[in-house]
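The data below hold one chain only, encoded as structure tokens and taken in the form predicted on its own.
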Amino acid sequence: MKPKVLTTRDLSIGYRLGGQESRLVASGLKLSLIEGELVCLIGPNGVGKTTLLRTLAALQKPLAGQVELGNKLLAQMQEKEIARTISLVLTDPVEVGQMRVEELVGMGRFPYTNFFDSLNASDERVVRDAMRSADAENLKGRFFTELSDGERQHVMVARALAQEPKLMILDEPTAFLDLPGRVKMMLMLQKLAHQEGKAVLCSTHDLDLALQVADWIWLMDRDGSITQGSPEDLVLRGEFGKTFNRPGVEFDPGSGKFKTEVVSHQKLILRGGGIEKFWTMRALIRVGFDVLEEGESGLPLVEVVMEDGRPSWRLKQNGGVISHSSIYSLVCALSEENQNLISETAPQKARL
């Protein structure tokens, strides 16, 4: 068993409102973070994910219970001692003025130097390694203010790595990134955990990515409770549905994605193969068709075929055959026919 980097015991988190009054967010939390694992914290908006991360990073005090960092109580550790073990990356924008990337990453060495001390050769080597590990090495020499959101996130991760922490905590590291940027960020965090032995905890709304890269998931519900497990075990136990399902939207354990409730007005048969068939089926379901492999002879039939090296969609219905060069064209033709069918079968209002 790999060593535990952080452990909580009957932890209660929330806000102190003044005097003896406080707002409780969650209580009785028994959590642990293990060396070499990526843990994703997932849950609906407003359940207290950021409050939990800030408490574990010693930015705010727990309402009750304990946080242990290694074999020490977090509450009894000095700031620099904590910073040598935990690094934190928040979503809040960072205002650093006209500072170059390597200077900002070098600020991550503050647990080992004074802010005004120059970095020695060892510090500079750590900074270079941190930038390389965070895929920020190519940004050296540029001003932080010139960078895109995605580039800034990689620089902030590099600064966090320069602290040489055992535990990295990141609040929504994929926020403001495009899809390729989100994938790249999550794969990088997985690499930091698996190849560099860091314990990595990040909150995210990217459930699909978390299911692909996380070793362990903390699933936080609206009542503050946290269900834990590997992504696959949580799916099989139906935990994602319990937490996220809403009227008209539900988690599909067969695909690992959320699906919306679509009312099917007509059945059709789809034949073909490859990714063309898969995406054709997706489109047909999206616009309200019940897609079958086989069915009655009178049902519309869509065949996905290759013609001159390009896909073509043959629609057989009402005794005729029409070829379409795109899924969009096929869907338009079917949707028009489907709408006519709905209009013909819908009850008519009596004329006055």
Second form
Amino acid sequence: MKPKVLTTRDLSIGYRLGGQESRLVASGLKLSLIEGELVCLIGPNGVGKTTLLRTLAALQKPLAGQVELGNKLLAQMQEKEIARTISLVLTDPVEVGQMRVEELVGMGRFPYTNFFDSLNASDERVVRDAMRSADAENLKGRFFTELSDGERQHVMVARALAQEPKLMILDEPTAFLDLPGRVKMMLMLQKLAHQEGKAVLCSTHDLDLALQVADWIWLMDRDGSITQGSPEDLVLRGEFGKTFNRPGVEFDPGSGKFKTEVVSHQKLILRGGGIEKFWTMRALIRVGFDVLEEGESGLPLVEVVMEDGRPSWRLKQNGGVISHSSIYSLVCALSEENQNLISETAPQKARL
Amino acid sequence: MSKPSTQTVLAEKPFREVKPRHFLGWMAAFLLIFALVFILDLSYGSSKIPAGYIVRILSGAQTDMPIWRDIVLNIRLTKALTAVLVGSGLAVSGLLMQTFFRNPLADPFILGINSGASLGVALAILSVGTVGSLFMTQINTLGDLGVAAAAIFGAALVFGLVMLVARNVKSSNTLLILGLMFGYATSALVSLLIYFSLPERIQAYMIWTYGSFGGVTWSQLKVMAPVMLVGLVIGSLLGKSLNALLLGEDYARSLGLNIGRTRFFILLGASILAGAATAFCGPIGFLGVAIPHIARNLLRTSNHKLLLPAVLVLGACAALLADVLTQLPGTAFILPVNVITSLFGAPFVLWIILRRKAGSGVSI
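Could you give the coordinates for the form predicted together with its partner chain, as opposed to the form predicted on its own above?
What follows is the entire complex, opening with the chain shown before.
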């Protein structure tokens, strides 16, 4: 068993509203973070993910209970000592004016440098390594304000790494990134955990990605309770559905994705193979068909065939066969047909 | 040189310091300007004294014009030293406030320190001949420190209130609004005093609000200089903490910065500088908000370890230059300092900021 970096005991989190009053977000939390593991904190908006992260990072005090860092109590540690163990990447945009990337990353050495804040050779090596690990090396020399959101996020991760923490806490590091940026960021966090032995805790709304890279998931529900486990175990136990399902949206354990519930009007048989069949099926499901592999001969039949190395879609229905050259044209033809069926079954309604 | 070797050289370059050679170049230029403006300020006035004499008088050598020695040492030198201290002090104070409030519009007076000083001075000057004259006679016993003492009293009162609030309130914005409210309340009180005052007293008060480096005597300077130096030392030592604060309070805390202690020293340093400057020279506007922007734009950095020394020298230069410009050539007229700083300073700052490409102009 790898050593635990952080443990909580009956932790209650929330906000003090002044006086004796407080707003409780979650209570009785028993959590731990382990060296070399990437933990993703997942949950609907507003359940208190940020509050939890801030409490673990000592930015706000717990309402009750303890956070232990190594074998010390977080509440009794000096700021500097905490800064040498935990580093952060927050969601607040950083407006630093005229500061170059390497200066900003160098700020991560703050808890190590002397009063005059000058970096020695080993500090500089740490800064350089941090920029390399966070894929920010190519940004050296540029002003932080000139960077794109994705580049900024890599610089902020590099800065957090330059703190040489045992634990990195990131609040929605993928929030403002495009899809490739998100994948790159999550893979980088996984690498930091697995290869550099950091304990990494990040909150995210990218459930799909989290399921692919996380070693452990904290699934926070609306009542503040946290269900834990490996992503796969949680899927099989149906936990994601319990937390996220709402009318019209449901978690599909088969694909690990959310799908929108579309009322199926019509059954349809799809034949063919390869990637073309997969995407055809997605399109058909999107427009509301119940796609079958085999079925009665009366049903419409779509067959994906290859002609001269290009896919073609043959639609057999009502005794005729029409070839379509794109999924879009196939879908248009089918949904027109579908519309006719609906208006035939409910003619009065349609006329009204 | 082949490409790979260039890259190795780049990789081995120190990471942190942004072109330190450029920085040293700028600082050398600033210091040269400072020396020139200092001499100019001493030689310029109702009687023009050649720069050569100034240097000789300052080095203690005898000259054939003993009266010039008197003028330089007893009038112009005190004025120039006052300008240096006040210019540096207000510039450093402005930099501290801009970073602390993360607001490029912040200036040394944002906490309401000068409002307090104004109220003190208004009470001292305007209440003569009214119900408050008893208070005034007591102030007068302090001799030529009278007005300054009243201003210090007022500034200290506001500072005490700010610190009291700062201990209990976490948000910087609350402090900002608090300073604004102090300002409104005190200016209302000052208006009330003006309303019931004698015209000549009102004029005396108005002249104080125009600001002046010339009213400070050697005996006042002996009080003012140590106070300003304490403020400047406090400000100069905050470079590392101010850099961390640039990232925002949460990041600064996560870097191990003791926010409470840092807040205290920033507020203390900025208030001492603003309070002492206002007490002895009146509310000198503009320098505090403008000099930090000029320094940031010339050096192209937000690093306070570089900005603090630059702001220190630039503030002194600007105040000395303003003082030179207050003396209308060929006449004995002396214009108010505040008129000069704003009239000549505003276009200059606009030029400094607008010549940068869009978006990178104003920042903290």
